[in-house]
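Heads up, the chain below is alone and in the form predicted on its own; it's given as structure tokens.
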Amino acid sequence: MILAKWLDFQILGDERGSLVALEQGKIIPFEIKRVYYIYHTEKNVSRGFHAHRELKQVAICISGSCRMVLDNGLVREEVIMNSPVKGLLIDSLLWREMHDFSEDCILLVLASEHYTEADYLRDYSAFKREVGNA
């Protein structure tokens, strides 16, 4: 079972440089309700360690690199994020962890919902119980 679902973005541009345009309903398969980015992550710091009940995300490493771990409760998969022209579609009820941030990493995230703490599953055992009932 493959958990990592990649979205390939079209590169636009000319001799002046490159541009990537992201549009909901076209390349982004949900309405974008929240955008945030992670940067200046300290060396040896890992992030994430949660899942969402409803929220879906597209993560894009627009600079540098990091290692993303996805887990559906049965399968655990790791991918390296290091391209501004590929987005990682992270579905609901997928545990995610982010590790090995490069010094110049900027990880942009497009989210399908506004921030709601009740949507988070922050305990891995509770996540496993919930996906067993999904």
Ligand code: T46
Contents of the next structure:
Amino acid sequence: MILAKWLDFQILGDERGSLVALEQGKIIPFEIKRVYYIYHTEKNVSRGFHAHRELKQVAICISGSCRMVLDNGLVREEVIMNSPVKGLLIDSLLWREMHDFSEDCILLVLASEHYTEADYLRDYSAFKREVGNA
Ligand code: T46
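Mind sharing the form predicted in complex with the named molecule? What's above is the form predicted on its own.
Every chain and every other molecule in the complex is listed next, the one we just looked at coming first.
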């Protein structure tokens, strides 16, 4: 895997259960400006289908599972997200698609920038031109 970069979180568990703490500047490699989560995704719905010019993100599947596709215009990789103790670092200029959401899937995303639609590349051909692989 060259596109999918995983961060392994420490589990601060005890006899009561498990806890994961994510601190900016420790395991998260950017300043966290935004947090959002995707949940209750309808059956057979896929999401994403875009890239970001600048945004970097860490996605964590804190419940259930989904399949994430990453594509840099030359290489396409897919990973199954099903662990609350692993974060997928999604760099800028990577096309992403999310498929096969389980009913209980909750995808928590830590983002390096505030939301701005201007940062999105929602057309695959435009994305390929931007990364120089058209
Ligand atoms: C990504 C993948 C993993 C906002 O208003 N603020 C936000 O912070 C976000 C993330 C979205 N929105 C609005 C924009 C749309 O009207 O919420 C709506 C759904 O967003 P979108 O269609 O972009 O959602 P996904 O699931 O296709 O993609 C999202 C993120 O947008 C994206 O950055 O990498 O999750």
